[in-house]
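What follows is a single chain, given as structure tokens, in the form predicted on its own.
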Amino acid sequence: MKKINLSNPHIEALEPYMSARRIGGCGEIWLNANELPFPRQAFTLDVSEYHRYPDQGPDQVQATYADYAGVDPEQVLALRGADEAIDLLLRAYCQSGTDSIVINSPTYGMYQVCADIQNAAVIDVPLTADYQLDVAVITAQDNTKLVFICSPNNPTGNSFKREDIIDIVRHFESEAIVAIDEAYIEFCPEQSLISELKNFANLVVIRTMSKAFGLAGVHVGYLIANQSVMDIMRKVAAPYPLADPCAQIALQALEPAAVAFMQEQVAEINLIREAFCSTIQRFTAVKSVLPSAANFVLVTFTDSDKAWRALTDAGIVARQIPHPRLLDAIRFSIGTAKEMEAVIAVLEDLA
């Protein structure tokens, strides 16, 4: 069959993100997604209303967050997870063919996709040698429309310091959006940059149900902003944003008591994480192990190869960083106590 080529070029060059799932693995733990270990507890759905599009906001739903976040409800888009946040604020402020977005690797992938996706030229300012902002550097990037910083980042799992990115908001307050990732705040939620909002017009924070909520499965997210960016947000973002089982499960993972429970097993993690870090730390393969804040650890070895064939013919499915200062690491999920013990027994036994 004849093949048609009528995509935009760019497209056509486009390398698209690998996710844990489109690169797959074979095993049975699986450590590669940053997923939540534990199963959720059951939902109630109500199937009454399926004839019926959702709610346009969903208002109920983004209203609920906002409580458990500290906002406004009108500072509050619930969408199709963080992903499409990121999607939306590069087709709502960078121009096709001329804007620029500055990120900071090792840093998410998306931030690259989306921009390539939207023919956004990428600035990027490497992390420095201990994985913290270069704010010299990142400031002197006047040229820009978009920062976005992961924080904790993924994939060093560290988070930044707090008064270099108020610094980085600050300089760029007339000129670009600066958009905190915050996928994985609940796991240090004191490092939030939600209060300040209220300082900063420019600041957006992005935030995700799928890590400590566990609700991967569900896929839903937030943009959390200022009233001048969300009225271009709300122009741009889809007529229906969630699925009606989507937010119901939402609202359900919002309750009071859902939520004590999520910040239990967050408590859990950090535990499990903490213990394992502690004891890979002295074995003769393990180079290194990055502080985390998350609920995952970059671990480096002095023979990565070899630590990924001995982890996969044990069948533990962990996630290889596919950028030139991490080659000889890997990223752990952080599972049960169980599954991190099998990872541990794994790394004693490397010579």
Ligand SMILES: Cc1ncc(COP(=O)(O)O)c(C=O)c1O
Given for the second form:
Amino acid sequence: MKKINLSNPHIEALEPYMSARRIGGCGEIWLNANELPFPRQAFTLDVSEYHRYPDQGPDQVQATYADYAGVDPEQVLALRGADEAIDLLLRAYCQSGTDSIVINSPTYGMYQVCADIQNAAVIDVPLTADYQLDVAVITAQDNTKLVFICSPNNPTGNSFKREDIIDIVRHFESEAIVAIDEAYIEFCPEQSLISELKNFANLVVIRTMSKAFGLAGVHVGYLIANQSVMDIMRKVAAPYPLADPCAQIALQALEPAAVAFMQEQVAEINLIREAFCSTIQRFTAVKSVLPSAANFVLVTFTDSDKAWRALTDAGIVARQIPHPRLLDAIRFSIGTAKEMEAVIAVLEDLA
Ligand SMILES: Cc1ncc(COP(=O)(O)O)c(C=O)c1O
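Now that we've seen the form predicted on its own, could you pull up the form predicted together with this ligand?
So here's everything in the complex, that chain up top.
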């Protein structure tokens, strides 16, 4: 058939994001997408209004999430996952072909992909040798519109020094939006930057229910910001951002008992992570285990191809990170204690 070649040239050249599902894999133990390994309790759905477009759902979800996050309801925009928040920020703040964003690699790949879709330039200020923010170089980027900081950072797992983040937000106060991606913040809630929202109009916080809340399949995320950013975001957000079943599930997952249940599961994952890290760092095949504040951990190996093959043979699907600094690394999402024992058994046997 004749090829239709009408797309924007920069879209034609685009590398799509390689999500865990797109990469796929083969096995019984899935530790590649930083999901929670525990299934959720059953949710109930009221289907009586499904012939109507949703309206109240998002308002209620926003108000309930605001209560959970400790902000005002007007500061919360519910969206189809944190990924939609990243995309909307790019579309709202970066003029195609002209503007740029700052990222700090290695970091979450969707900042680059959304910038590529918007035809915005990406200025990469790599993390320092100890995977912290290079504040001097970031704040020297005078012409940027949007700075993404992922804390805790995917894929390294560490969070960044609070004073560094605040220095960056303050530096760009009237020049650029600084978006803190807190996708994994429930695993280290004391590190959230939410309380700084009252001090900075350019600060944006991105959240999701895909990780600690165990709702990746429902895909609800949030953008949290002050009024001037919110006024802009509400112009670019889709008219019906959440499907009603997702809104109903999000509301039930935000009930106090469900939040307490989520926090118990987070505590369990943190314990499993610490036990896993302290066990594997003794193994001869393991070069280093990066300290993690999230539900995944980045491990470097003396021979990562060999480790990968052994894991694959054992039916364990983890994640290799296509970044030049991480060619010897494998990222493991923290699964159940039994799943992590299976990983330990494979790594222990590696020479
Ligand atoms: C840092 C980070 N931000 C955002 C997302 C996307 O979250 P969501 O499922 O809400 O789109 C992910 C998913 O892996 C992530 O790691």
